[in-house]
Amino acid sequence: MDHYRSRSPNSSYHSRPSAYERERGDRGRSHCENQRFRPNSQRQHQSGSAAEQNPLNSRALSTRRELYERDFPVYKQPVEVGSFSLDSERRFFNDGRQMRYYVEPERNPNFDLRDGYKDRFIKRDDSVKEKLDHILRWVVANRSKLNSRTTSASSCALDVDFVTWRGHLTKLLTTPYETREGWMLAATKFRGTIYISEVETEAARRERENRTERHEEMMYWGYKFEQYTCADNVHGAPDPGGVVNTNEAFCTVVQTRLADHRLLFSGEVDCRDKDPGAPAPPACYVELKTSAEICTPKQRSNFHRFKLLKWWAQSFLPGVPRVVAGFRDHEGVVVSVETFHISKISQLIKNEYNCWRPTVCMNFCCDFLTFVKRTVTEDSPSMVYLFSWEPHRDVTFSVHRDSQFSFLPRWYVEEMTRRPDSQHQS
């Protein structure tokens, strides 16, 4: 079943090109534009003049929700163009060897999520910042799929405007409603495509370095739930007695379009439906989550207002149709399992007072990408435009050349500068 063909603007993709062409003309602008893109009244740290020379450029982007209360922007049905795997040592493979298959648990399974934390857990070193490296390896390995269909003289090496991780876009979707955590996103234009990579904020670094043992264990619980509900092959069964290794990952790579922004992004996938009749990716994928059990109306309201926002954003972007959630008690035992269909979440929250709205999320993301396009003017792998945001503030930016923020590796720049067919010549 395709859950994304509904005409509801809060949950639909636009899959017909005619619908996209008909609507895209005015999507990037509205009567609010002068309010959204405005000269920055906050203190700016501008280390270069490239941005200042562009008369189209405004210095800040507002995150006020009311400015994004307009029609849902055109978002085309995401299409999977490839996938890749990361093994137990975080090595890249251009295949699906790490794909897992969802095995539906009992409704009240009593899974012990603490099991194995002390003796069967290999944790990825999250102080190592991989930036976009894995996506870039996929791009190099699949360059023929992405070469621009324009003339060979075109400066655009790929047929997309943006390359990034799904998680970075998720942060953008949730920004109008985020009240605690800021972010920094580095953007570099190279051969006509803008690459966006996250930079760890000082607050995030402090949080990572000072996590309590309880927090570390609760992070493990989510991976353990996956182990209880996933099999390594289509006819297999879960092995909860095995080792949990968070280096391992299977990632989808999708292409889509948000208004006039052509996107290529990748995101980790937990598992897929093992039914032979399941739809093609990404519609066969399943996202797995854990959350505290809901015992009071206040807890349910908070779940709708905060957790469902992030779940919806994370899965809506790549076209993953459902989230399976294990609700656990304080001791880490899963007491119930519930499935949330992404296309129905907007209906689930509609009666919540002052709740989030999908249209605000998508319009802000769309306008941020427009802001980035206007700002990132110089096409150079050594130039980084650093976009920063803190809750209740505007998005601002600074410009850095040959700095610690540069993130496109030399091997990628050299490979993408070569003629596409040179590697096949003797």
Contents of the next structure:
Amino acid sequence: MDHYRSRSPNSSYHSRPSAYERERGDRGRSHCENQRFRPNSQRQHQSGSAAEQNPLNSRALSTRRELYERDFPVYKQPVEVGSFSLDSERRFFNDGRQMRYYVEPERNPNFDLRDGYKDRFIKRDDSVKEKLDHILRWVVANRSKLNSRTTSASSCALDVDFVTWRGHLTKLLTTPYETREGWMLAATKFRGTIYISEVETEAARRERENRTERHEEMMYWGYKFEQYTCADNVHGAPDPGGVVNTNEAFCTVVQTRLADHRLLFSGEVDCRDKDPGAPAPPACYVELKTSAEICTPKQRSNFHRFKLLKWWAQSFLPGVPRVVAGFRDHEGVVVSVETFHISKISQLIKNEYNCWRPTVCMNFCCDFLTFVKRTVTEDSPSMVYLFSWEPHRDVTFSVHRDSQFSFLPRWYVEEMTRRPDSQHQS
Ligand code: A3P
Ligand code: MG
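So the form predicted on its own is up there; where is the form predicted together with adenosine-3'-5'-diphosphate?
Time for the whole complex; same chain goes first.
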């Protein structure tokens, strides 16, 4: 597969550069650098005018949708550079041992998603905040793959601008359309790379600690659907009688570029196509989802406006081409199964009035990363720039040195400070 292709939201990968990439010859200023970071004003965005240059003292970034209605930014086809696994006790392995294989269910399978909730469920402790630790472990184990252009004299240890989780980027993509949940993202620059790690908001903590029993059970349903549709081996069959253990995970690590931002991120992958002739990762991966069955036009509209936005953002980022959805009734029985191709989602939603647009999502993410690059200037593992956002507000930030927010572990800093050729000593 061609590493240098760019992507558009409603087609498959295409090899010709976008109009924007041709115009700037892929060397000039990024399109998104022309986007203004508005401190408090309500000025209208004037595309391309000199007046919108970003004032260097800007302390906030607007999330208003109309500011991001422009050409789709260059988003290179994501390339899988590795993968890792977390076992039933959440231990890290630098390999794909937790990979699962998709076994297509019947169209109307009547899977009972409540089965096993009481007696065959081991739930990951989500009060434990793992921050970027698993990705950092992967980076340490695969450092030579990432710093090919770096010499020991260089201050840049990795050939990327940002390291983060895919889930954090998904939140950024959906921010211009989010009306309920805010977020906090901590950013630290270390040897030229900016690491972005989520900090739980007070509201999210309260919600996590006060979930209803019904909510807890419904969170299990998604994992149970995975168990009905995944086998552990390429020639195996799903085992609905087994234990659902949400500590287990298979994660892909991908590299890509959004405009002039070189990204390295990891995301959990539910399963892959088991056909030996399937394309290479990430194109063979399948995302599994559950959703309430759709019975009315209003429910269909809500599904398009809210669910498909999240599903699209999550899978578009790592280049996962399809989502298999199990639609369930109130009792947690999957009454139908449908496949959604990520490249066709923008067509599916086109008749929804005032609906979300992929270009707004990607341009906002791009501008946020530019904002972070301009803000996070001090290169130090103990410095955290904390970006915060609440619905209907601008993104703002605060700065913290040696605080509770520091998230790069000592073992990582020490390992990355050593010369690459001394990696395996001691
Ligand atoms: P559904 O996606 O079917 O809702 P993912 O789809 O991202 O692989 O996540 C698998 C399952 O984890 C979800 O299934 C859901 O059950 C649970 N889950 C993930 N994120 C969640 C969240 N923020 N709140 C509640 N449940 C979540
Ligand atoms: Mg899933």
